[in-house]
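For reference, the chain that follows is the form predicted alone, supplied as structure tokens.
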Amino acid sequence: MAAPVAIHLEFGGGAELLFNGVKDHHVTLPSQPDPWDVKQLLVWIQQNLLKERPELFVQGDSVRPGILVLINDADWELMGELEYQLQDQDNVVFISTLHGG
């Protein structure tokens, strides 16, 4: 059994929106049989702090293409993007680079 998993994640460069404004959130993820992963986390969002327009953040079981994700401060697609474990204080920032013009 996987245990609680604390991270922070934040949302910038518009996406914070779909989130009430909210662009800091501590969170922590309740144990499950299998570690957390990232395409796990994107579940998570969705259903515990996404409040409008999903189709804004999400694509299929990832995010839309235009948002820039970073775990630690590393580019996900270094990482394992959607496989990647998450570990106890890690940092996910979600950036959108979507603006409208």
Contents of the next structure:
Amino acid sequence: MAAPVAIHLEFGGGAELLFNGVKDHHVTLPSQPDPWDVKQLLVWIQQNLLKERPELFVQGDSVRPGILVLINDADWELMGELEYQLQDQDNVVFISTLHGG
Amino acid sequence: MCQVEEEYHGPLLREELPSVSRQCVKCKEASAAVVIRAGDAYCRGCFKEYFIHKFRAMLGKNRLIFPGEKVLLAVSGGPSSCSMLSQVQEGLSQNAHKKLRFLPGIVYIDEGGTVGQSVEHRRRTVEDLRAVFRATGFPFLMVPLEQVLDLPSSVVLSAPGAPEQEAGAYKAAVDHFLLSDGSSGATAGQQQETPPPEVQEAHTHSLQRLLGSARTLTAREELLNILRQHLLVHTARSAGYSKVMLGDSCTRLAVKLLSSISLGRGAQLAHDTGFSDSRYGDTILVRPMRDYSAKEIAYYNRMFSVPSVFTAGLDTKTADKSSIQHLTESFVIKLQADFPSTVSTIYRTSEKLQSCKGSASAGGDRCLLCVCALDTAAENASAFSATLISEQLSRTKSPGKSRQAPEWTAPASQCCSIVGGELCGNRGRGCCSSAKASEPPPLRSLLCYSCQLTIKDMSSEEVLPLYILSEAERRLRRSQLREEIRDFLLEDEADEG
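Shown: the form predicted alone; wanted: the form predicted in complex with its partner chain:
Following is the full complex, with the preceding chain placed first.
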């Protein structure tokens, strides 16, 4: 059984518009048998934090193209993208590089 | 490949997933933090060096900005322009290797009125940016977009610029500058705190009415771009800046290139997406960020704490198909996700475009709105004349003209004379017969193809700002005059259309 995981989420570049304008979120992911990975985090965000227009944030399993993800200030491509397993106190940043938010 | 139990981790294109244990490909010591392009992993230090170097190289390679020149930085608050601002700061700082030598100023155009932001919200954004600009030490101007309604009509004229410099002139200017005052560290002008100009609500309403008269979001965005550019150039000219730096990134320019083609701006591509844009003659628009992808800029801003302020635009949170520009952006970004060289390929194509020199110099041969050379010569077998013919055929079958190839060069001369400067484009008023109703308003003759399309999407031309309408009137009168005395002129005019 994995302990609950405390994560610091940040949204920038216009992505915060989908979350009521709030850029910083400190969340605690509930405990579950398997460790949390980024794919599950996205589902969790969609269900719990996303206020409107989910298609502007997620596309299928992953984030919408144009949204960058940094895990602990490093490119998520270096961490395994969706397969990266979240650790306690990790910092995940979503930055939108799109013109229209 | 064809085994049943075979599992594939990740997309097939990538053979080896870069991982955090990968070393930076440049220094091979520190652990990688960013993946640039398709698979090059850089550490923080090398990435910063690479980023800064690219800016210098872009300016140095093009040798357009002379030492001591006044350059206006157009900062929208977005990541690219704020990154450009920080690069300029970095480059001008004393301890920079081969420091930059021009005198920057900053301008911010407050477009909150176009999306219906409250006065309070706009003020807050302006204050946030003011704090950022104050920290740089450069003189700055905060200009509300509503000021575009009060511009003089000279803004759409291309003033003669500085004569073409020969190759050695840049090097000579640099040497001279170094000799004359290497240590004065020419201050970029005093920062004056002028109170923000009060925006009258009536002006905001006029602006909204103007943009609201465009029926499609595509036309609205194009109109906004034109107005913004006019205001930028006017600000630069009146404050004495000879160059304006725009913060368009590689990604943004790739999208712009494709959407320009869709909008009929193929002839003006070199101006719209090139490094330097000299359509206004004396004020040159420069794009030093055109080599940076949006990802690089976002990473740099995040890692090195470059402040930026997000402001909603016309197409924020709209559906993908709401406008041509938005759809193109969505297309390019999605394609880029699977084929990481998309944007750079488009960029390399745009580097090869050049505008043909000397195609139009006089004011009469340029588009009224975008100030680029007119591309609407309807020669006999051109595609443009075909669209004109089909357009005429699909209108009402009133007698009208009996010409073969419709000419829009001097339509004013076909109907009764213009009375006291009143534009005959005003529908139903004054002199026009029913045949005239099938003719397009004469404003179209002054516009390039894509600006014609933009204006066609507007419900009424009268909401256009006064400076555009009065300049249009002036040009129509001149062309009518030219028509009338054509037979008496000894030499042919350079071209009729």
